[in-house]
Structure formats: structure tokens, C-alpha cells
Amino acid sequence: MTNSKFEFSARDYDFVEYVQAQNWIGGEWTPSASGNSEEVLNPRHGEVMGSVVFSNKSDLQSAFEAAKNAQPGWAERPIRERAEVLYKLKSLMEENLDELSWLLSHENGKTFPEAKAEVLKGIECVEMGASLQNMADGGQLDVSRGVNCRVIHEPIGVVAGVTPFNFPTMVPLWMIPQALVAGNSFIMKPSERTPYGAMKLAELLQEAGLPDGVFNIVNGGKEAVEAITDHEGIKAVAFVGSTPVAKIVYERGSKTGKKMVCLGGAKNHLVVVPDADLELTSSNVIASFTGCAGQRCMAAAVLLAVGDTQHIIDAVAEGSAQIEPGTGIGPIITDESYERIMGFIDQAEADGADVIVDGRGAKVEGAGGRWIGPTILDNVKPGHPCATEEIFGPVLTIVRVDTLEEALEIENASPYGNAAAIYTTNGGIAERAINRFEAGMCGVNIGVPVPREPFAFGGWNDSKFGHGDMTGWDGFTFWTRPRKVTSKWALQSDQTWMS
């Protein structure tokens, strides 16, 4: 890394120790006022690779003061100049792609190809942020003779984001580019399990020319999040995490009048009908439920097998069993997550489910982390916990039904509404399913239907709390407030009391 204080040298999976992640306030690395810290584990090896400071209200206040002082000068810059920083950030991320990807792999546990794909997706988000200078004119119209109306998208001020462990580089870049190009200053609270991706972004943003104080990091846990949601000077907060926490954060932040968008968990359904393409469907389903070890909100969770689809189930099972832990699938993030996932599998088996692919007992030579290989539970009843609750691991639950209508009823009954997909070669069936799914992001023959920029990311129901979506144009409007200006420069001879 060009001017990095904390270069990460690893270029393979071998364990290496790293540094303490401190707070980034006013362009400087700062220890926490609390003096507290926690260990950061490398999930692949189950060993401590570093530590992260745990912040309190005092730390958050210091970050807020730095952000507040820097924001007016940043907002005064033309949007083109603000976007120029993002162009430079994109270039720097591309130059340091391997370092960013290997660091992500070590702190999160993803395989290197998965980590690299995440960083590349983050770069796409930066590109979207840079392009907003060409989209943010707001529009204007002569609404009457001599009268013009226009909209100006203005920054809100100091804003914040709270991000999860599973995408420590990409998810922050769902928020940061739009918030910064809009003229805000930003305070980020990364996951305490994966703080290093944010640390690198701070260094790169400074190198790209972002003024000190415009971007800040406050590390920690619950106390840091509560300090952000309770602070009346922070005007907007975006959150990504589990549904129970998303709901709490949304309610707590809303009480102070903040703009809030909080993305929660998911129980995504893939509906497979008999006419689905065998090769496309089987490979796609496998990638959906095993990618990132299933530790993502867009992962396939339930396969609703409609009618005679045994040939597709067999292909999914065969392909899943061939995935090797360590190279084809990464570890589980923590011991607690491992025990929870194993509990779902064990309970389902005890209740009569068929474990047609069993990832329990998976091990990787030379890696002491927690591992679960791809696991498929067949013949599960619709209301079983493994068919209704979020597992967040590489586990696919198969529920067999006779008709598409039964499948849609099961999907509609879920309290979540993040994603759903239909596998078919029939356009009519695809449209019928898409129009009936209770999900904000839908796929046709795509098991991870993540909208690409400029389209926005966000689910429905218990998968999202707040208004609007994250990323894309929706992300920009979330971090701004519209000023409506109506102008008149000449007296009209036929004016009325309205104009």
C-alpha cells in the first residue's frame, strides 16, 4: 500500500499476526478513551491475529466533533470535486487489490476468490458514487409563465453507518460513496469481528485526498452503536445486521428524529419447478447456499421443490458433496455461530429430516478454525425451525410440495422478505412467481438476486426497517434532503392569487 502505516504482507492462507485496530478520528489513529479492547480472530485458524479498541460515548463525541468541523468545508466543494476523491479511491483500491483481498480473507475467513470478488464489488459501489455527479442535478421545470421550480439535493450533515462482519469491505461501500459525494461527513462503526477492512478504507480515502475529519471510525460493540443512535447531532444512520438488532437500532435511532434505514436478516426461498434447466439450476443453487459459507443475507436457505424435481435435487446434492472445505468453502466466523448452525442440523435430523449431504465433522489440515461443509436437509416440514429461522450457514433445507401455489404460500408466510427466486424455463411461470413473492429482491434462475448498480439493495417486511433502499440512487437520496426552490423574476399581467 502506497503510504500505509499498516501494510498487510500475507499473500496466502498461512496465519500471520496483525495490529490493533484503533479509532480513526480527524485523520489520525486514536486509542479508545475507555482503554478497553477485544481480540480479533482469524476464523480459518481460530487464532488471535490482532485486537480492536472498544469505544464509549466519549470516543463517539470526539469523532462527531471532528466530523462536524470538517463537514461545512467539504460540502462547499462542488460535487465534481467531491467525486474526484472517489475516482482516486477506485484507482487506489485497484492498485492494492491483492492486499485488500488477502486481508479480508484473513479477518473474515472467506476463500481468496470470494474475498477478491467482494473487493471488486466494493469498487463497483465506488464507481456508482463517483457517477452521481452526473445524476444529482435534481431537475427543474417552468411550472407556470414566469415561475420555475427546481430541486437541490443537499447534505444532511454528520451521518453514520454500522456494518456487519460478513462483508467488511463491500457493505461500508454501500454507504460511504453516496454519503460523501452528497457532501456529508461520515462516522463508521465496523463489526468488532472484522475491523480491518474499514481501517484500510480510512487510509486509502486520506491518500485519495479526502480532508481529515470527513471520514471517521469508531470501533466497538453495543455501547458504540447506542452512542451513535442516541446522538442528536447525527442526522442519519444506515445499519446492516440481524433482524432483532436492526429493529432495535431503527426504533432507538428514530426516537431522535434521525433518518434510518436498517437491513436485517433473511430466510430466502428458491422455488424449483420440473421444467427448470438441470445444469443451470443445480450449479446456481449450490453457489447460492454455499457461497461465503452461507454467511450472507442473500444466501439460499429453503429450496421449495415443486413436483417431480428429484433429478435436480440429486444434481445439487452431488455437486455440493464435491466442495472441499478450505478451498471451496471457508470457515464459520465464531464458535457461537458454529454451535448454532450445528444445533439446527442436529435438531432437523432428530425430527426426521434426511441429511442427504452432511457437512458436520469437516476439517482442514493446518487450519484450526470451525468448519461445516455444505449440508442439505431433505423432506423437511414447512413449519420446522430449519425451514423458518435464519441459520446463516452452508445449510440448504428442502421442502417438497405438489404445486407452485403451495410453494408460494410457504414463501409468503415467512416474516422475512429479503430475496426469493424461481427456477424455470417458462416465462409465464416466472412472471407468476415474481408477482407473488413477498420479497424485495427477486430472481429468475438466479439464486443470489443482488441488484447491481444503479439499482438499489433492500428487502421487505422483517428484512428491512425504514424507508428507501441502500445503494444506487436510493442510497444517495437517503443521505440528502431535497430543497425545493420556486422562483419568479417578472410580474405577469394575467397573474392570479396563486401566481
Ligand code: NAD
Contents of the next structure:
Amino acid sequence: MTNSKFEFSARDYDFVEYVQAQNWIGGEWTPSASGNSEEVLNPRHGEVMGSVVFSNKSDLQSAFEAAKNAQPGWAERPIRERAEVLYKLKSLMEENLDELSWLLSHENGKTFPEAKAEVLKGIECVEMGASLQNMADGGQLDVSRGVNCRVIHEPIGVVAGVTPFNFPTMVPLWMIPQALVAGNSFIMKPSERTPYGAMKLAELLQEAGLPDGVFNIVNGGKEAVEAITDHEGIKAVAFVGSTPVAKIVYERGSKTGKKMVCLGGAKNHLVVVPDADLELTSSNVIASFTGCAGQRCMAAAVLLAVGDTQHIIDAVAEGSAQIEPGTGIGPIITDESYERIMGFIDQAEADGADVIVDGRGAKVEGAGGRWIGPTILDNVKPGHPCATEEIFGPVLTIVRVDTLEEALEIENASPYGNAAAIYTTNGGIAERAINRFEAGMCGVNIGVPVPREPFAFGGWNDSKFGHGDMTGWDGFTFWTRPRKVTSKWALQSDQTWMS
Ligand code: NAD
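Since the one above is the form predicted alone, can you give the form predicted in complex with the ligand too?
Okay, now the whole complex, with that chain kicking things off.
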């Protein structure tokens, strides 16, 4: 077991208090120079479980200095040694799987099985980082007689990541493994609503042998992010969060010449045609829109029901109505999010939508959090806010259309472009849909088409600003600079000291 300073003891949903999330600078927990902090809520109970410091420019500068001092020594190590730390991190995460998953469930609210699945997916990302030592050999070619070109993947220097509340352990691990194995040092700014996942990773990375200063955490909100985007010494930033913030962060970071990739929000469309498999489609659609209480960027948001698909809609409605809040679906993260989601449902109903499954009024005995059960809005018009804006809750909006062409036009008109899926048993229809979707990640009979390692993750249009993707090999290229070396040597005809 780990010698964690901040061991999290809960092994069930009962409320427990936890600690203040401070900054992790140079391998030590450090209070913020700002003296500011905010409460961290346990969303299931709606109670304060701890607090998080709110950092300023001076905190970021301290983290930067620690990162800058540590980076050259880290980059000098061969990639195999750097990857070794990731191997150890993977083992430590496996050993501490229960603690990591329960902590995640408490800070974010997702159910324990969902939390465990998130940590396991995070471990998969760590595994990808560890395997880079066998993949990152660059390339070389004799491009002319006696002339050779090769590529070396060089580190960038000090880099940073900013993450959202909904995947406090996995999303940091979309960035950290590749960035560290590449030889960079890293500054992490986790969500102020869920700071504990990254805190645990910092301790495990240290235990895995990462030199102090190579990984740092600066907690807080907008001020801490602006300190990162404005810092001239930080050369690359990855961001994951909502579209308006992704755009601001992308523009601000680009002004100081940083390499930026900023993933934003989503409105994912699932197209269902009459020949779709009833059981596979209905169970998959339910899992897609209710998983993590709809608070994930890959969740199904709009079901485009083509032609006579009533039998599938009936099965989706029947199955989702049986999901129990508390065990089958977690709470909504904050009061503000709850009000926003309820507002969308009320508005749709007032505008004539049929609420065929109604999750309003959901309650969980002994849990004081904000709950909304699975909710399905049927017969919604294509331009309605419920069909176009990100709701980020367990709400499925059904828009009925007559043809596949109509469905594709609606999907294409969305400003977002994260994910889209088609449900069909016909290969030709599947190909037609995936070739037309305006989305970076497409599914065939899969409602959450997350590309698994070594494939990269990233949407299109307003779901991503900047260049490249995260995770997989593309994540490695984002966190490196390619050095191109062209060599030509005179042939040695005489004897040299090497002869
Ligand atoms: P958010 O945009 O509110 O916050 C994300 C991060 O930005 C946090 O660390 C926050 O502190 C910081 N931030 C907030 N306002 C800021 C500002 N004005 N300037 C600078 N930084 C600021 O997002 P959230 O509510 O934590 O997460 C949910 C959103 O994230 C949803 O829109 C969801 O679709 C999106 N998301 C996208 C992906 C993806 O891969 N595309 C993955 C997960 C979540």
C-alpha cells in the first residue's frame, strides 16, 4: 500500500470529511500565497467534504520555477527510465484502485462502478504512456546518396493542463503520461469542484519515483488558469472543459505563442433507423444518456429517430424509467447545474414536448444532493434549445424525422462536433452516416464512441480549438517538438583512430 499522507478511508457512500487540497510544488503540499480557498462539496450528500486553495500568479510562478529547475534533469534521462515511472504508477493505481475510486465517487458524485471504470480507463492511459518507449523511435530514411534524415521527438519544456469536474482522474491522465514520458515537466490545474483525483495522482507519482518538481499542481479557478495562459515560460497547454471557456483559453494562450489544444463541450447525436437491433440499440442508448448522470462530453444528447422506430423508443423509455437514482444514477454536481437542467426540461414541456420519462422530483433516502432521474423529451422540434444546446444532464431529446438525409442535416447543423453515432444492421447505411457526420468521433452501434488507446481523442468544430488531439500517439506528438536532422558524412578512406 501507499504511504499516502492523505489516505481516503471511505469504502461506501456514507459521508466523510476530507482535507484541504493545497498546491503540490516541488514535491510538497504548499499553501497558496493568496490565502484564498473555497469549499468542495460531496454532491451525493450536498455537504462540504473539504476545501481547495485558490491560487494566484505568485503560486503559479512558484510552480513554474520548480518545474523549470526539474525539467532538464528529467529530460536527460533516457525515455526507458522515464517510462519506468509510469509502469510503477500503473501498479500503484491498481493497488489503490478502491481508494482512488471511492474518493472519485465522493468528490464527483458518480456511482462507485462508474468511478472504478473511470480509474481503470485512466490506468489504460498510463499504460499507453509506459509503452511509448517502444513506439517513440521517430523515423529515418536515406533521402539521397549518402544523405540521411531522421526525426527526434524532443520535449517542449514546462507545459500545463487544465481539467473539468466530470472526470477528475481520467482527464488529467489524458495528458500527464505522454507529457512526462516525452521529458517535459508539468503543471496541472484541476477543476476547483473536484481537486482530489489529481492530488492522489501527485502522491502516487512521487511514490513511483518521479523526481520532485517534474509534476506540480496549482489549484483554483480562472485566476490560476489566466496565470498559466499568460506565462511566457509555459510552452504548451492542454485544456478540457466547456466550449466558451475552451475558446477563451485557446485565444489567450495563443497570444503568448503556446502550442494549444482545447477540448470543449458537445451535443452528440445518435441516429436510429428502423432496421437497428432492438436490444443492442436500446440498452446502448440508455447507457449513453444516463451514464455519469449525463455529465460527460460523450453522452447521447439528441436521438434522431428515423421513420418507424417507435418500438426502439418504447424500449429506451421502459429501460431508463427503471434506473434507480442513488445506485443506478448519481447526483448532479451543483445547485447551479441542477437549475440549468431543470430549466431545459420545463422549457421543453412548456413548448409542447412530450416528457415520456420524467426524472424531475427524484430523491434518494438519506442523501441531500441534487437528483434528476433519466428524462426523455419526445417530439422536440429541431431548432429548440433542448435539441441544440448542451444540457449536461441525464436528458435525451428525441427529434423525429422521415429520412436519414434529414437526420444527417440536423446533425451537420450543430455547431459542436464531438461525437455522433448511427444504429443500424446495414453496413451501407452505417458507412453513409459516418462519412457525413460533422463529428470527430463516430460510432456504429456504440453510443459513447471513445477511441481507446492508442487512438487519439478529440472532436471537431466548437468541440475543439487548436491543433492535434489528446491521448494515444497524437498526445505524444502534441507534447513534443520534432527535431529533423539531415546528415551527410564524407566516406573515410584513410585510417582513423577508430580503425
Ligand atoms: P468549465 O469550462 O466550467 O471548467 C473547466 C476548467 O476551466 C476548470 O478547471 C475551471 O477552473 C476553468 N475555468 C472556468 N472558467 C474559466 C475562465 N473564465 N477562464 C479560465 N478558466 C476557467 O467546465 P466544467 O463545468 O468543469 O466541465 C464540463 C464541461 O466540460 C462540459 O461542457 C463538457 O462537455 C466539457 N468536457 C469536454 C470534454 C471533451 O473531451 N471535449 C471532456 C470532459 C468535459
